[in-house]
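Form predicted alone, single chain, as structure tokens, below.
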Amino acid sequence: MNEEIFTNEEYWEEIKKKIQREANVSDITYHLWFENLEFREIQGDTVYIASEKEDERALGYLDKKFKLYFETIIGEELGKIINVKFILKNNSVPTFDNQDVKVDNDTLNPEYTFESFVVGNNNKMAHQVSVAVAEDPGKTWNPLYIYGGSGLGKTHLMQSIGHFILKKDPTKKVIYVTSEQFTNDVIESLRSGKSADSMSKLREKYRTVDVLMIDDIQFIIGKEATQEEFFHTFNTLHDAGKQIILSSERNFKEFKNLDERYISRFAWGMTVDITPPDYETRSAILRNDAEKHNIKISEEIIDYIASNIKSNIRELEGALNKIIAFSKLYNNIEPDMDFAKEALKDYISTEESGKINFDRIVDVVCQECGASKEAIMSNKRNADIVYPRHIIMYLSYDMLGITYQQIADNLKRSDHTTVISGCKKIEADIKSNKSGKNTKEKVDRIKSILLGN
């Protein structure tokens, strides 16, 4: 989630009356106490709103009734547990000195370091990368570019290297912007006419730093005045050994109308990728994060959310994060199971996880095996994919009773024999379980999934 998209008028309107609805408030309540509040900054982990009340005393009652009604739903969008701060209109933000690493106006996340990175199957390759990059930048390799799902992780990693690096050494510049941001620098310099200061101070910015870390760099593609201004920042950043981390959804040999010219530099460093966490990452995460957070939170919890969230890491860390502002909510009370799935009724749908049909088998295979749904209706041989895609064959035709020529055709696959090859093999492994990759455990794992177990 942007923070920016909170200055969104309309967006900001929609979580309002959200928490009208959460909080049961009347529209005459919400006309005197929620109307004109204004969503005014987030600091950290502190999201300050104004309200244009002139009476401290206000803040005070927004305080004890509707606090944590906000935190709730603001924490929910945002995926992380966060503070409100009710502030008066005319009031400005405090301002004073705290953990986060400020870096040409610049955040980077206090939270995002190595230490709170949790490491599994999924991107593991990443995380080793990523360490080597921090403690030799601008050596190593480089530039680094990390792709994978949004919500995967991309983001802490680059930040994770910021922050190991100024530790290292404090005088370092380091500057993490997200390709929006970019484009925004090189529209506002192009706005002042091309003027000499204008660009000048553009490429003060970004041509004078140590590590330049740029997120989401897909979305530059097709904005000719910035690709081109990236081109030649890379292009000086590189020549005098600075390091370059970028992350993007897709390895940069996907983009059809990327110019060569940058595939080749992008392919100059380490290209790795991170994968959707399988189940036991998944719930190393969520006690990793009920730690931190000092919640107990029971293996029965852990493994009712780890089960049904697969695919993004943010939303996994909301759905605990809901049920800790819930638990909140409830003067603290330790949540049990019911309490859980009345918390989670909006992110997990009873109805939705006991539904099973081809497209549901092939995404959890996908998270449970680490591959992607692209990878499995591909032509590739490789070995991570052949093995979940003979995993899909048989439980097609385990669970769902469909023919060996209707799952070759699910998996555009012209030859049916293959899918019957595919069967045999998964069923002698599971039978034997010699081959060293623990089939039966991994099949029955993700039967109980599909199940709702």
Ligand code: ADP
Contents of the next structure:
Amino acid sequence: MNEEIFTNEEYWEEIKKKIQREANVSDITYHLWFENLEFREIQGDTVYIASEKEDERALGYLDKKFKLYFETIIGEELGKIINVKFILKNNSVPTFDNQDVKVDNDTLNPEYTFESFVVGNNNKMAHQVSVAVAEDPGKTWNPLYIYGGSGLGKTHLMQSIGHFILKKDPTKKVIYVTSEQFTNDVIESLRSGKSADSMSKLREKYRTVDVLMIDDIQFIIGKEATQEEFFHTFNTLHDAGKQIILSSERNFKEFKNLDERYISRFAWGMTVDITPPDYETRSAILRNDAEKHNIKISEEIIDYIASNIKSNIRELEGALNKIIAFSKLYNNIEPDMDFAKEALKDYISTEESGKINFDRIVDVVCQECGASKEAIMSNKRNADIVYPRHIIMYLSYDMLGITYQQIADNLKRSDHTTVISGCKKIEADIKSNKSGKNTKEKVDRIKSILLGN
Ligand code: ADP
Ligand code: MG
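Could you give the coordinates for the form predicted together with this ligand, as opposed to the form predicted alone above?
Following is the full complex, with the preceding chain placed first.
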């Protein structure tokens, strides 16, 4: 058989479809993982297939799940035994199929499905990994740890996985709890005197599930008893090959007091983050919502909201809802710009928002590092002040394009060489993480907050 034929797109399509049937791959997974796979070339007995994904880890997934099928089917076509190697190609986002999901589950919000989740650069990887986990709970990545700032879609994404699993197999036992609920359950069982009965009830609830989702896990850190119960629940489920999905505002590596045994366990699985959405994603979410509510909202208004509310999707939607509510109040008039501005005056301040300057950098760094502005500007030299101070120096140099001396002036320091060395330290730590403080992630997050995207 002529190897050239693989470069024929139709033929290649057919091969992929065949593999889809053979491997029993759902349409959604086909869409996310197969559709963009490109035949590259054959060298000897190795067939190279390029994936549009940007992350090495995606290749691991393809390898683990589908390699054998590709090798079998392509090998059959070629009439010889071949190896398949997946390589990266680097390209854009695959879009998403609309499917109708209806699941009744009182702990899951029926609105939080993959179908209503808008995929953008900010959540692409998190989304893909979530779909993979939903397809094969317990088998792909365990635990799945999703982190990101408030209102960016962690709960939505997490619950989408739950819906998906239940739709596919309604007999699966899926539990979604906030870490508060989990804590309350633990406390409740302790309060009843640690009786065998109450403990076994607790264990029955959490340790016999197929999928356990705990939202905002950061709140159990430091709560000894809860943490301990969680630890054993985690181990039991993990050993049994049951899926664990956790969300949090931070990467677990950033929690100062978190025990090593948690860190190592969380690291067994996959960690993905969601960052603030870019402009396109923000407007797509708004359009989606308007459509869902059957309300006509002009592009001008969408643009107005999307340009002004940047770092929180909950607020973005809140703003739109306010316009919708207002318009209903006034006999469903179609809102114009003045109307929208009036409705949103609490959401969108008229002052220049989002402009980056030295003070903004100090504010955001202090907030993200838990330092006070006063201490930053003081002469204090303890490590937990020096570190955020260095980040401020680095970001000011990087983002404001001002001189070392100007930065020194802003920080009320006479000597600009301390600024230089501060910048160097952060730069080096971004590359090597020698300090173990995950400086790169921290700086990235602060930057994205500052940029509002
Ligand atoms: P988090 O748990 O990260 O604080 P949520 O999942 O509660 O955030 O999301 C806040 C709101 O924004 C929800 O109404 C959710 O449906 C919506 N939302 C977040 N991300 C998206 C997205 N990518 N597409 C559509 N809606 C989203
Ligand atoms: Mg949440």
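Positions refer to the first chain, counted from 1. On a predicted model such as this, the values are computed, not experimentally measured, just so you know. Throughout, rigid core stands for the largest set of C-alpha atoms superposing within 1.5 Å between the two forms.
- With the core held fixed, E368 shows a CA shift of 2 Å or greater between these two forms.
- After superposing the rigid core, the C-alpha of I73 moves by 2 Å or more between these two forms.
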